[in-house]
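In structure tokens, one chain follows: the form predicted alone.
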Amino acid sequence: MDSKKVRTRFAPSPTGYMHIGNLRTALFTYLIAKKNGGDFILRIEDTDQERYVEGAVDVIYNTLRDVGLNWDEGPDIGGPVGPYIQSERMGMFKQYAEELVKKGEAYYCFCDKDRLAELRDIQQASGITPMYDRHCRDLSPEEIQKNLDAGIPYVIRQKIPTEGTTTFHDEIYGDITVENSTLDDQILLKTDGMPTYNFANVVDDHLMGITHVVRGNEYLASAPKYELLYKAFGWEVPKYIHVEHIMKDKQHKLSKRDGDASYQDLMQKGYLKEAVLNYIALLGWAPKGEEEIFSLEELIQEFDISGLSKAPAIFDPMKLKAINGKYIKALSPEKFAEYAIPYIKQSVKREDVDLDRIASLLQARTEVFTDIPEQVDFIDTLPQYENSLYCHKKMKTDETTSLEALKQALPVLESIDDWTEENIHNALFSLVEALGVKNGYILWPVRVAVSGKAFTPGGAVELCAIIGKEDSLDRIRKGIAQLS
């Protein structure tokens, strides 16, 4: 394996869904490789059984693939520095929290549940941050010694430096000085032998040969620790990247607890995959010009580090449909129909309609594909309406013009033997033509009579060509029956 060569990974935990923020940092975690020719490796951090969910390995295989996040080295394709699960490799990590004893970079805890809590109780009642006190910090060899042979259940803990300062550099936030006093002697090993999810991190990225790491900024408390075990094993550090958090408003985090949207919501209320990476890669990242619509291609070249924020990013619902709508405009003709018909057949049931011709209406008009069934809704039952629908200042129409205009256009099109889009355009616009009005004066009461909608995808023209000859005009006498 090439040490120089760039080397990221995605290490999520198999929780239940891909969260937007979790598929933000897969997103960034393989831009950064994939710009520097690097290596995208997939990690399953299953080791905490409480939160684990069944089928949600399979959840993050099929949304990073969905999304072309395609990953190099991982569980289900193997490589060089497996396994890839962490569960699988935890025979590993007791034998280096053991040479940081040797080195006397840890040290074995002996204290009990008992005797933490009440440590952690009278700290708290002291108004003291809680912290180990290092009762076993300087236990004599023999006294270690004795408690090993006596059986007695222990933890590894890092030992701390007690005085002076810890510096690591993160990418966008620069030099970050620590005074040592205020890190606490963390746990490397659980009594069952377990490691804690901090110690398998470091473990895991060296062995794996990981060169920058992208993690949540709720880690930066974590980082100088990192930055100990790091230099007391003699290994060298990866590049830091600590992202600002997605935030639904200026005072609450996107968060999984509380339901805020995952990929897999955003994909049920319509969105296009393509819309939502690109949206996702501008939370928290600016590219250096003004364009913001890049497929992933783009985005690889476009990426860099220096853009990245440290304010947190604000999801909003808006831009993502406005970006989203970019998206299927720019959809071919062929390629719109195959995702709306499916919506257009939500609320259109007859077989009578030409369902492509209803999508070529739908696509300048559609910014969600869940916007779909509310606009079609009128094809198989006409909607009760008010008559002010009929007032239209604009086209200058009112409840009377309307009225006679139906009246005027009824005739004419109950003329038309070949019912066709042509014909009854050629028609219409004949009728106004020999009456010498606006296009308006005819075709607004029209499309009202035969919608009962103010917007319609298409136009009176195109929605009588839909709907039928004996429809059309069974709506259009039903509006004038209405308006009388």
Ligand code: GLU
The other form holds:
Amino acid sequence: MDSKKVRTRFAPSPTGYMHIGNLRTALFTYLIAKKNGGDFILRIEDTDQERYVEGAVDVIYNTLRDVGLNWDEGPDIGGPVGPYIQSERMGMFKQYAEELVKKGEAYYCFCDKDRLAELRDIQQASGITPMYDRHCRDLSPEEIQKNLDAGIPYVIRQKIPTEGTTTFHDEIYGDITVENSTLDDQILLKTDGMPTYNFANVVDDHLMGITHVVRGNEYLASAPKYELLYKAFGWEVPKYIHVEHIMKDKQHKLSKRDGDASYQDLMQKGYLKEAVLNYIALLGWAPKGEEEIFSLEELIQEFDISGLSKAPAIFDPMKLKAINGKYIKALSPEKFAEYAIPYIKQSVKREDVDLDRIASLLQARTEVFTDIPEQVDFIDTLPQYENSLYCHKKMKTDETTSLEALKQALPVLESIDDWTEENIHNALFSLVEALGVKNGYILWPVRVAVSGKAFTPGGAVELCAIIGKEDSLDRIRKGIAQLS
Ligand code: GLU
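Coords for the form predicted in complex with ligand GLU, given the form predicted alone:
So here's everything in the complex, that chain up top.
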């Protein structure tokens, strides 16, 4: 494989849930590859059977495809370094563990569960972090052979130097140095011959030619052990990019319980996928300029590792909403209507209204689609409302002027034969002119009377046109009665 070509991988575990932190990892991983003309690889890390969830791999595929993070190699499309599902790679690790034993970088450990449990108990009781006591580290070749011949189950452990320090480099955190004495002789190969996760991911990344590893910083603590493994094999260490957690607030990580932690949660809440992807790019990454709205193509151009932050990013639903609003405004009216109509229909059951017209009134004032049902709920049924709604300082309207205005508007509207927006507009504006009053004197009370709401998509003219002549007149009469 061409060693210079940038190759990155997204290695999710199929949990049935795409946390936006994971999706952000996928995005950064993708951007690093694409920015450098490299390959983006999808590897499914499904060896933790306890976490296995039916259909979870589809959640990964569908989410990535949905947002356009298309992989160049992966379980479904194959590639030169497959298989791309970790559980299908299990057979290949034993030889690598044995290679390390031969090099003196790993060793057989025959300690049984009981001994290890006892050791852990003693260490815990004395307040020491549980670590393997290296009991089998210096067994003689004869002892090892004897145990192997006797069929005693064994694991293979990493032989961590007992002295000195290990330094690894992270592109965001810089050099990090740890005392080797704090590192455990971790298990690489289990008694069943299967690798541990910590071993498998290093070998897999090497065999797949991965040049940049982007992962959550919960893996930072394991990185020195990974570093020592690469060195033990004599393999080139990839560039590490550990990204900070996404927080709900200063103290708490954004978690499943919060209800907007996953991509699926956000889709259900009516966000646009392009807006979500744009927003999560900004969680922990700062573009060079002021501009924050980026398509995926633009992100590829703009993205730079140096813009990644060490500080945890706080998930800000208001900002996501604002960005979503910008994407919504940029939609063509047809596309907006296509998205909006199902939400309009949640409130509007009557069939005599022009849904496209309603949608067109909503586009400028919608930040997220789930706001829509509440905005149009007055169309089917006039809500109960307070007379104070008629009072508007700037329009100089109060209950008395509004009663007057409604009484004047009623006959004018009654006389319209062809109930079109244009005719309603002309009728009401002629009245305004004839009375020599401000527009709001007539339009505000009419709008309140037909909607019963403080805020509506569109004004008096549009709302009257939407709900129809009969309903409009009926609601204005109700307003007159309520104000009298
Ligand atoms: N399977 C790991 C996870 O989902 C990935 C860790 C890594 O990227 O190295 O957390």
